[in-house]
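The chain that follows stands alone, in the form predicted alone, written as structure tokens.
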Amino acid sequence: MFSVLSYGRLVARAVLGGLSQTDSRDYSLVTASCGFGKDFRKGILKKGMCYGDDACFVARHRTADVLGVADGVGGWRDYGVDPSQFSGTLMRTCERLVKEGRFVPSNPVGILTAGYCELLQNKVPLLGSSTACIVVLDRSSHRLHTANLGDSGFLVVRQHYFNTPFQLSIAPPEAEGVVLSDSPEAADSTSFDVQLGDIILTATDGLFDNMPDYMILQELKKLKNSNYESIQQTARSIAEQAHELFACDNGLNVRGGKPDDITVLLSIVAEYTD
């Protein structure tokens, strides 16, 4: 995994540049997104923003725009369980919380504890675990603040041991101790400043583990302008690349084959527009 915001962040000054570079003026994220579960067809969403079992959601706020991806842990499929209920409740909660205003922009981890805590006290049990990626722009300040929880994101994160990232769980009384859980607040999480054009990628890991870094460069060069049309075409293009490629799973640096669901989120800062 990779820090791929900082590779986004040059080529979009490479490709968009001339833009100003320090003002007043508010931010916003202009974003498209794009991609497949495994066991479907390309693009096509399940209810909700999800692509298999992953889910994602893009929400507004007067004081922010707010993303998030998720990618349940397809291993509860083993016991019954549909591993997007939990992804896909996951990110709908979170996207309800930021639309209310229920957050603070620099505190991501703040919406993924929220969320997952509406969870825990839902009176429906809902089993599954996810991993969950949540990306914050404050329009006024023009910083950026994230959290990541797993091997979605662009953040470089520790894992359990291969194939197991960090991860948020709801297990049944009996699993307690046996299923692999992290609190929200071991988020990785980090805040910085972001200037008109720079470009975000966020994404689950069908797309980090399919797809290498210098391809994912390639396509963002590709990207003609701040046009949602473009963003579209480009997260498209991503998004259908790393399902033609094969991933290695077992460590070494050969392609390998690992079919996964895929979700990408590509955004372009932009100026606000109400």
Given for the second form:
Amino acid sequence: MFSVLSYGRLVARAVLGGLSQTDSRDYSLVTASCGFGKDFRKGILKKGMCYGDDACFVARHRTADVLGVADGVGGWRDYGVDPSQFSGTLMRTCERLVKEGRFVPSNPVGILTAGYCELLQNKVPLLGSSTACIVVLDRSSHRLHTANLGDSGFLVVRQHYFNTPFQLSIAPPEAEGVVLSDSPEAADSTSFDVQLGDIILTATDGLFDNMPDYMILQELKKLKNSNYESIQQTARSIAEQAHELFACDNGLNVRGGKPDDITVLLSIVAEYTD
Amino acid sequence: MPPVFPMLTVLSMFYYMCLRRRARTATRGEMNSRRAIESNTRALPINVEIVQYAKEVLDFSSHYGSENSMSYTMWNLAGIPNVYPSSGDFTQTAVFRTYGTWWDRCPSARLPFKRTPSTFCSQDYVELAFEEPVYPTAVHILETYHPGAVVRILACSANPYSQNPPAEVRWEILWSEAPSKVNGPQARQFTPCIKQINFPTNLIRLEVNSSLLDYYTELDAVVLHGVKERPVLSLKTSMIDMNDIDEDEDEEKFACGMDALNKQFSIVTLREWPTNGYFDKLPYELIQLILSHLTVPDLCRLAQTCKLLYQHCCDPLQYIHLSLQPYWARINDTSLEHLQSRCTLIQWLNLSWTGNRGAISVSGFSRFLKVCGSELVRLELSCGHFLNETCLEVITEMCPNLQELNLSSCDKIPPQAFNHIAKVGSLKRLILYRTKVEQTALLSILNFCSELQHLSLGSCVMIEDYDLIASMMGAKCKKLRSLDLWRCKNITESGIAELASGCQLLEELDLGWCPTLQSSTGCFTNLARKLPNLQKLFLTANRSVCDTDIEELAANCTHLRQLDILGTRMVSPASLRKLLESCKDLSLLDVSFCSQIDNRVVLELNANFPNVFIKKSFTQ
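Compare with the form predicted alone: the form predicted in complex with its partner chain:
Let's see the whole complex now, leading with the same chain.
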């Protein structure tokens, strides 16, 4: 009797769950990162996640998954300043703000602003500037909130049900900005709903400048499931392809790419499991 | 083999006796450590130890960081370590506002209260809440830079996460020690041997004394080890406990002294004696003088011995200067009520850190001041979270002679309530560090309190326009000698100009972390030329301070004793050399994170100017 009752309850719940339009499950981002410094050294070089002058972070909090990329402006090298110090510190600071819960998921610009303010609070006099892009997934509301300052960017790619091809939902903004003269509040901010299986590609201009969208989509198509290993593999393959586009053979740049640091964060919206 | 058993019994008795004797003769520290180990090993099998990092920082007396940021703030003590085991000066740690004795050696230094017991040396505190209440078995403090500041660890019986207000708030000292010098800035995990307590706790308080440190101490995280069930004590351990109670002088003093004050002061059932023996031959004043060396709890105890001494101990002349800060955990409305009758002549009163968690009520505080406020000259109320607008009103009404008022970190006082302070025209010192004082209230204080000599406005976040404040100071506060504007967000060269031309007696100026001051506007040059009496100048983290500023200081401010120019890229060794040559009194020079001043330069300057403490902090 008891088993029948509980079985019935399960069935009822399944039916109701199927009928209801709102998805009560929490979402999360499964994210892998890969990148190259333009001086052909691969992988994590400095403390934290830095590729050349680029830096990135992936952080989780109770209410949201947050990731970000920043591209340190290389011109500072002429002044004897390591450009990665600024971008790296900015990303590490944003990561800490997220981990400590000092942010509101719907306000990614706030993370950038607070991170920038913390840089000014450092006893060490930091010099430099960087572009930055922050992506926040609100677990329960299934909304993606983004902030973008400069020429880094992100793509959201959704696979349609009946074998329809991948489709671009949002393109990286073309406008170029410089952090030094802009306040972090100047960042473009957008919010939109996401679904399970949506792919979010966050990267610095090293990727978007070198690799056309169709090539990126082609690579993304190869992504079959949402486990970390396959995401990591796809991320690496995208970064490698972009890297090869400007890699020189025998000192000759035959493919016409622009040498730059590349940072790729590839995420899939999946059901939240803890 | 029957004879073996009696033999064993005799042996075990002998062993037991030895143990008892050892327990009695052992010093306190040894016993504590042994007891901690014993209880640990005993507790483990039946009772799993819980290890927790702090969940939240509830309260603290000061910090280096800004109120709207995380860097160098006490809030960094919550959660897992960010820096440990690295050593160095990192933003992710908790840093207090001061170190060493530098702040006691400037014009704004306050006189210490007499009768402070030697066991109390805390200068700052921080209170941490943990998730689960436990019987603590160990407390680990991860100190990542210049360790050695923690002098006391206390546990509270009240659960900060409980919905019901606690019937009784008890604080127990888990560990305490006099400050000791730790050599070097290297990180360490500090694990003192803590006392066992008989209630579960999830509220831990650290008290620090940084006076022996060479630089700011930085704390990364606090780990609380403990068990859910009360550890079962064996016969042996409880025996040691019994002995411990007899020998534990300090804690008894702390715990019972103020209880005696509360309970037994009012009951006078002392027998009448015809004479007081030799005491009758001593002059009244001499007995008074002898008693003036006693701490307050000792005075309370002495009052219970005989009628003559009771009379002496109740003489209001014994309570001209009264500091209740060392007994913050025990002071409540009742103790104030009992002290009331003998504090009618009180001039200095220190109630800092007291009265929190409902111990002192607004009405209790008001009643006390109504009786004892008339002669009051100095009132210290740092971290008094019970203070509200009514309290400030009572202070201004009842204390017409007040000259010094310390409200630092009283962050529960509403912004406009500070208006009342303007009525105390005799005010010479006002400390509003980390309060919510707002602009109009402060303007009216400055307008009416023209006697002000020392003013601290550090980290006052509610003030919108510091230039307005500075120009009011320049116009009205001609007697200002020290001014603390640490972390004021928007003062500019125009405010500085009005300040420098109006307050020419300034000897001490803290402009640390004022990011809107630009050297290119000439503000620092202006300061140096207008304020020749400057003894202390903090320009901490002003990235624009340059050689010109240093040279102007060298030329004009020859009495300079303390200078902080941390974090500027623009100052060269040559200008520092000039400064050191012309400012002979200079004893503190902080050049941390000045990129042109490397370790080699510091070594060279140290060799040529051995009397100057040149500070150079590091991150790695």
